[in-house]
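The data below hold one chain only, encoded as structure tokens and taken in the form predicted alone.
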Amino acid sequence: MSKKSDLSNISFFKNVEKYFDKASAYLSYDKGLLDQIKACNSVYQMRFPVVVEDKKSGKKSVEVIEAYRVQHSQHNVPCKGGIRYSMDVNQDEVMALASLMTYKCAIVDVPFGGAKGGIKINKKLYSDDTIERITRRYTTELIKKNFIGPGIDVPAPDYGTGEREMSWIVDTYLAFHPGEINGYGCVTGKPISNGGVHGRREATGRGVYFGTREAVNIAEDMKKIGLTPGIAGKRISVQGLGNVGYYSAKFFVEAGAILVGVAEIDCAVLNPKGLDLEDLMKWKADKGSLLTYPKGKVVKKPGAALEVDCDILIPAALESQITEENAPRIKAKIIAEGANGPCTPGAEDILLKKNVLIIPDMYLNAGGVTVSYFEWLNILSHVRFGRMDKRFTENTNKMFVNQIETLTGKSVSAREKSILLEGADEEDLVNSGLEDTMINSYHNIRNTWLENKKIKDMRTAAFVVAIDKVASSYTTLGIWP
């Protein structure tokens, strides 16, 4: 989703700093330490020439590409953060996203520092060969400055990138580091065949679902905003049908939620009776757009999906989509931030006065970095999750079931036996670890929120948790004098 032109002068990084300052007032750490945590440690702005090929005409020319990599904090190494390809990429945005990664990792107890990268391009204008050349050259620039490596800085997919780009990055890295035993750990979000883990592609969306489900299941909190507990029957609207938006919607719908609105870059599709997610995706794939989708009301203003009557709104596109201008018209009782920074501070003030529960991005979309951590551990251990114990668990379970059948004289059905006997494979373990992480982290934030009566919103509580953990790392590791 493209940002509104009237937001062009708003600093995303300054917004993050405002949230930081608001939260740090509830802590008693030295101002110098807080200033150190807040600042970006390393900012690498680069420009490099690449031979580009126009996607339509095939004409070749040389273009100078603008790109960035920001390492916000090395209190834990390696640093971690995605790489996005977008014409909206700029230094301020990358700095903000890198800082959010530091706090995000702290909240979910992932021992990484925060980083982020970006390349200022419109992928639609270039051939696949050109995208590959740009990606490989960007990786080369990172290698030259020691801004990438399994123990230094580990990128991942973000807006406009995916498994393909991660494969090019790891291949380029290994060409410069032949024989490095942990070389595949220089990047996460790779295809399974290149050392990725099952469940990584869906991880951010699944994390959005797990975190929101935990919030919705607390009856006391739902009563305060006029909702009943549980996901089933809740009306949801999703902005953005990329990786995060699609998988978020998928898991909500599978749990019984009703999809009443979706937004893409050129339109919104609304239907109070519910939309078929898979039918939407098929139409989008076949036609290239939802502008002609026949099974809902198509509105050429994408922001209509933000303002539709729903219970849960999931902004899963870019930052600054909910502003002071449209916040008064938002009807959702819960905003589940799948994107980074979708609400401006001014918009948040308006929504909080309307008694809207905002589940903050720096917690809710941490599923991606959590499973990236699992992938990184998998690479460093050189053993696939589940390989050592899956068959042992199945054989042990088989003995238990056989003993129960012998003692009771009753037989378990074939389907039930299959479920009882099955040992956990890699995807089961990854999803279990993600679910446990999202549940525990939610209650850590909520308890901080409830224990300090002066804290009025969940985002501030999340920042308090994050700052406290990062500050503790600085002091206990002796980084801070």
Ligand code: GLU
The other form holds:
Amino acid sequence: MSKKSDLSNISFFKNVEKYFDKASAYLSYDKGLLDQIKACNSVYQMRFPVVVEDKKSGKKSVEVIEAYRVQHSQHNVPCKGGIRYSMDVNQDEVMALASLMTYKCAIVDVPFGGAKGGIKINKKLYSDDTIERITRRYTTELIKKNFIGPGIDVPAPDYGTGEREMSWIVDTYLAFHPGEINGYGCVTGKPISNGGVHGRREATGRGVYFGTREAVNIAEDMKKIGLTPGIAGKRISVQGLGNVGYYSAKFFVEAGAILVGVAEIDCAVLNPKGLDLEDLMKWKADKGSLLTYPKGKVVKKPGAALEVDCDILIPAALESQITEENAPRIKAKIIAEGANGPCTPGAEDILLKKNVLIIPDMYLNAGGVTVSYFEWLNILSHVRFGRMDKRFTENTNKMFVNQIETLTGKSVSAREKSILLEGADEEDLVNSGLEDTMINSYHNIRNTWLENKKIKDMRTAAFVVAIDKVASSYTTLGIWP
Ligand code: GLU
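Same protein, different condition: the form predicted alone was shown, now please give the form predicted in complex with the named molecule.
Up next: the whole complex, starting with the chain shown before.
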């Protein structure tokens, strides 16, 4: 993927504002209300010293760490959004990502305001102890300013962070809030053993799959872009094999798609006949890179995977990867935005002229925050999903099956019986809630698009849906006349 420094002249936040303004032209809200929705409410920029240990030499020194937490909107609380660890973190980026969280939550009916955090570090340089120290210190900075809490602001994983970091955050938070009964709700994306839910890890990728599947299953929409309906047989290319990229690719491949390209930070691997995802992951884990991968064409320019001949391109890394420079060379018919902000507005104009369907980030990657919401609800309810009704459902199903057997005089096989009887457990319920959310939200956006003939693209339709929902919260709450 291209280095962000090459694109430092692009303001990500301004790009989001451009998309917002384009969509608000289709709505008739007060300018003041729209300005309020668009603005970032609270921006917390911090600097703190941490003793860091060089991973290779073990040498210790003190470094001043630059970090942020932005609460874009408190029209609903808590605020919600991940924390990223990357050298590209800056205030503009965190503001843009926080604002996208507000619109994302609105689209999937998650009753939170948008937020985002970021720490400007290169994790590869530090020992695990150092990353733990930085994470815990960042959490105490958030606590000091009341920027974290189950009813205030609830972080989650993002680029460069995962379950481990979320565990350190909750542990630090609880140390400062002994006895707070909902304390585990101060962060989501935690390990199962520490208050997480089954299905959260895979949720963003699963959501990317469900959302794209919904689009691809509508024959008349596919006809417009020259594709047949259905995921099976579609050629996909994925940028980034982190949590989002890996799980997206996995669910597509399981549904019969062919993985023809992948991009990592240092190279792309291409194979028109199809790549074996698990084999790629194993190679990456063993060797630390795909540069020497033997079962495909390795190209030192990671952008090659964006430009490869495929049906569905899934950018699942960082923002501003598809720009006016490379957009003319993109061959995919669908861009499924797993990442936040992967296409710049200039690139989008070029792609739309080429009749490409862009399924926008703030809808398509909302699976993560949707399941974060379920995790948060689970903590607040203090009872595991499925605990109360699993056995009841199984007993009721058993009675139905017995009745069917009695009435028909035929018996159901043991295998079928076990499927028919089984009640839903936590993972089934989480995945079902996610699937339902992605399907309903897709049709909500599509209907808005169909109803307003002047809207030319799905991102604008998604923004219209989001702005409308946030605006109506302001008006119904009596905040706006
Ligand atoms: N970082 C993810 C996102 O950008 C998840 C946020 C969350 O679960 O709060 O949507």
